[in-house]
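A lone chain, given as structure tokens: the form predicted together with this ligand.
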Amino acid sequence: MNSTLKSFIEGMPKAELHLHIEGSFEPELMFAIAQRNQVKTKFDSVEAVKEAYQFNNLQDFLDIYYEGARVLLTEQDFFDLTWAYVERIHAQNVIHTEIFFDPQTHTDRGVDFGVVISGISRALAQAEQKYGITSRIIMCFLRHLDESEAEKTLAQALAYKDRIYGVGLDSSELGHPPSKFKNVFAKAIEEGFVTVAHAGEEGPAEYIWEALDLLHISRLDHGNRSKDDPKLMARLAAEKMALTVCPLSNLKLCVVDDLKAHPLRFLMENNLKVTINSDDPAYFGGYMNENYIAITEALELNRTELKQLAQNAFEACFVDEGRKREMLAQLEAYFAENAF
């Protein structure tokens, strides 16, 4: 790629709504956390780890993300690893940031709920103050659990509301269909919360489908799977439906062989609202802008389409109508500066 896009790239204000801050644990960060804590992982060096960063599949993924968020047991640990992140997208023009985070990934191993999201979210008010980075937080439900494990998690956030913006649904897919968690996220619904849901990254359109229809999903996350069916991508156009997608994720997790078969374009031209988010950068190879540098790359999108990557999640992010306005006349402005 020609540096003068790579820079038009990097310098671009951009909004990240995909995110697990579980995902961006870089891998010296969780080897001084373990220390720190004692705690013992199947890991002797970080050089290991960065060797098991190699999956054929989701699962394969998900088997190390869970083994490394094992060693986060304090306040100041959640504060470590979401301050981190903040760094590196400040660095890379990133205004505002919408993160998951898996509660029942602490609260099983007996660590307070209080402690992952006042941990989580005195970061993100550092971040607002620090560096005018705005952000929500959206709670994810593992979906390989039941639905009743689920709906223990909804109580214990009730007392968080104030902190948590929306609920969501990740974790293995094939076999744990969005139907699965319809009554937990009707409940959340009724409690003032908005919905997401990973569907359709492995799963078939039909989870696409279901997420809309019994999750009342605001965003779909992913979402890739709706290439396969023309029916789906007219109603995602129609209800203006963002997706989050997350390209260096499908390539690292074998949803795509390459990323020049990557559906990105094929979905914009279908008109949906697609975005480009990192996932899990500590573990997929990249944040933001490698994400958007490599699909770029691959896809040989010009400024004009990266410019309504950017503006789709400016549009798509859960802030108030002053906060979008003020982010996409900075991109307006980005854009008249940088056209040519």
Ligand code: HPA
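Alternate state requested, the form predicted on its own (shown: the form predicted together with this ligand):
The next block holds one chain only.
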């Protein structure tokens, strides 16, 4: 890729809609917090943590992901984790972010729900104050656990409705279809939460139908496998349902063997509202700029396609129309000022 295009992508205003805050835990910070909290992990150095991040499959990733989360105990830990992410995205010209967090990963270890949400939300409030970065918080249920566990988590979340915008569904997809969680999602909608769900990453297109029809999602996380079902693609296009696609994650977790074979352009050509996101950037080798650059290089995306991807994300944000217009105007101005 030529340096002009690379610099152009780096400077482009962006929104991120698919980011697990626990997945932004860089090795240096993990090691520092483990030492601060005197939590013994299986790593005796930052280098050992970095080595562990070179996993080979989804289970290896989840093992290190949960091992890292174990060191997070205090509100300050969750603030520091979130603030480190904020600093990185500010440097990459991300002006809006919608982040996932997994309360069950922490409450199951005895960490109070309020400790988790307070640390995350305090950092995001500071991000808006200091950098003008707006945000939303989405709480995810772990799909490998029972629906009854998700219902307990929803009950805990009600005290923090002013800070949590939506609920989602993540963790191991295969064998845990969206239908498993239809009751708790119905309750979440009754309580005024917006719903999203991971579907069609390693699971089949059928899981996407379930997420649409049973969980009544407002946005589809991943959604790669919609390419297998022309009827589904037509429906997603007609409903203008945004897909939060994560290229480097797909590569690292072997959803695709090569980014050149990624379905992103095919989905765009079928009028699907695709967006680019980083998922778990500390583990998957890149934040927003790295994802944009890697997929642009692999699929030879042009300026029109880049603009469409960025625009899709701003349009799919869970913010008021005024903020959307403001961000879209920033994007238009950037493209007008940076013709090449």
